[in-house]
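We begin with a single chain expressed as structure tokens, specifically the form predicted on its own.
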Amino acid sequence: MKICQITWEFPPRVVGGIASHVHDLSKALVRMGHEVYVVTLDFPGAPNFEEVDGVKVYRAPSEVGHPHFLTWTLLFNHSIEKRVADVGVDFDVLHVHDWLTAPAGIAAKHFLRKPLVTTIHSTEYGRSTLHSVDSMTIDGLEWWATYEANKVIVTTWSMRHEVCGHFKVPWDKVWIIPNAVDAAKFQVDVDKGAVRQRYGVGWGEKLILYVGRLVPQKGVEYLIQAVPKISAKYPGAKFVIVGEGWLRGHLEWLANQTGQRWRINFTGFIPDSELVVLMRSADVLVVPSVYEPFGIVALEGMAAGVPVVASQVGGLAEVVEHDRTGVYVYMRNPDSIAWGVDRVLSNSGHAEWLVRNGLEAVRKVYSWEAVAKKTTELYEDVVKGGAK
């Protein structure tokens, strides 16, 4: 089968989780014997065409820039649409990821007369409750993507309810195919002492880790507010916050307000290779989201062998099984986060049991092979039905 994945981000352009999702899914589909073409946006230093792990990657030049993100998105969709046409392949199916390339995917569906699959990784309604004109426009683009698609993919039951309820999509049009993680990537030898020292964590101290974007829906402020509560019981606790986002300035101000800023290390963005060894060196991974369609970071923590403390919200509540593969805490609740961290740190035997169960779940349920197989079944279903 000839598959065209259309996405605005693909390595080395990595903004959120879509880049790694499309990369890993595409590689798994290639291993199954499919021809996979990725059409994406250009990035400084990246070639216009390259083959990566058997995946043919075509990058479209962003011909017209604009400081307003939504305007720029609508402009670069025209470039991506032209790039899809330039590839000149008789695709069997087109697969668009989120609203950012929905216009290009919808146009390609009509001029190529091929079926379209759309993955909704999250919704603007869930992320922001439509607080502005731009949010309402993005919400409209998401609706349009679900309307034009032959089938819609979501990663969890909670997202299926959200998409069907908000966009009025027929229940049988939406397939649940979970996200996945490459467990082998995390099975590397690590000098944990050296890694911890790089981040200011000494012998006998506890490394409490957060990984993700610094935006309101990730709930990082509630972890920061829990710092004094956690450190009261664990005086050697250190907190490493990995990621970038527009909320960083406020979060650093909030860290100063705790009176324990010296415990909190904002690293910014770090490369994947460094992230792997940092995860494997942590004592606890906290995922304090207030909105989370899936929660890939929790899966990565399980694959890395670190106990996970996560908000019982959205997709996280489906990925993590309380007191078996991780620990649930209440969202927006620093006291609950402190309790969850203590639940892990106070009982090393229980923490090891959580890690073993998490690794087993990753290998059996959340492998890219399983996800690619299910995605192929969906492609075959839409190809059989033809373009509509």
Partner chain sequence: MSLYYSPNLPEEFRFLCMMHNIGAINAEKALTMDEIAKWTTMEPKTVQEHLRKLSELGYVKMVNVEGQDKYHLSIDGIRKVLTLYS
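Now that the form predicted on its own has been shown, please provide the structure of the form predicted in complex with its partner chain.
Only a single chain is listed, so you will not see partners or other molecules.
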């Protein structure tokens, strides 16, 4: 099958999780014998065309700019649409990821007369509750992407409810295909002592880790508010917060307010290879999100063999099974987060059991092979139905 993935981010252009999702899915589809073409936006230093692990990557230059984000997005969609046309391949199926490249995907569906699949990774409604005119326009684009798609992919049951309920999409048009992680990537030997020392965590101290963007939906402030509560029981607790985002200034201010700023290390962005060894060296990974369509970081934690404490919200509540592959805590609740962290730190036997179960779940359910197989079934289904 000839598959065209259309996405605004693909390595080295990495904004959120879509870049690695499309990259890993495409590689797995190639391993299954498909021809995969990725059409994406350019990035300085990246070639206009390259073949990465068998995936053919075409980058479109953003030809006309505009200071307004939404206007710029619509403009670069024209460049991507043109690049899809220029590839000149008789694709069997087109696959867009989120609203950012939906206009290009919809246009390609009509001029190529090929079926379109849309993955909705998250919704504007869920992210921001439609707080502005731009936000409502994005909501409209998301609706359009689901309306024009022959089939819609979401990663969890909770997202299926959200998409079907909010956009009035027929239930059977929406397939649940989970996200995945490459478990092998996380199985590396690590000198934990040396890694912990790099982040200021000494012998006998506890490394409590957060990984993700520093934006409101991730709920990092509730973890910071839990710092004094956790430290009261674990005087050697150290908190490492990995990631960047516009909320960082506020979070650092909040960290100062705890009176225990010295325990909290904001690392900013760190490379993937470093992230893997840091995860493998942590005592607990906290995922305190208040909105999470899937929660890939929890899965990465499970793959890395670190006990996961996660908010019982959205997709996270499906990825993590309470007291089997991780520990649920109430969202927006520092007391609950402190309870969850204690549940893991106070019982090493239980923590090891959670890790074993988590790793098993990653290998059986959340492998790219399983996800690519299910995605292929969906592609076959829409190809049978043709473009509508």
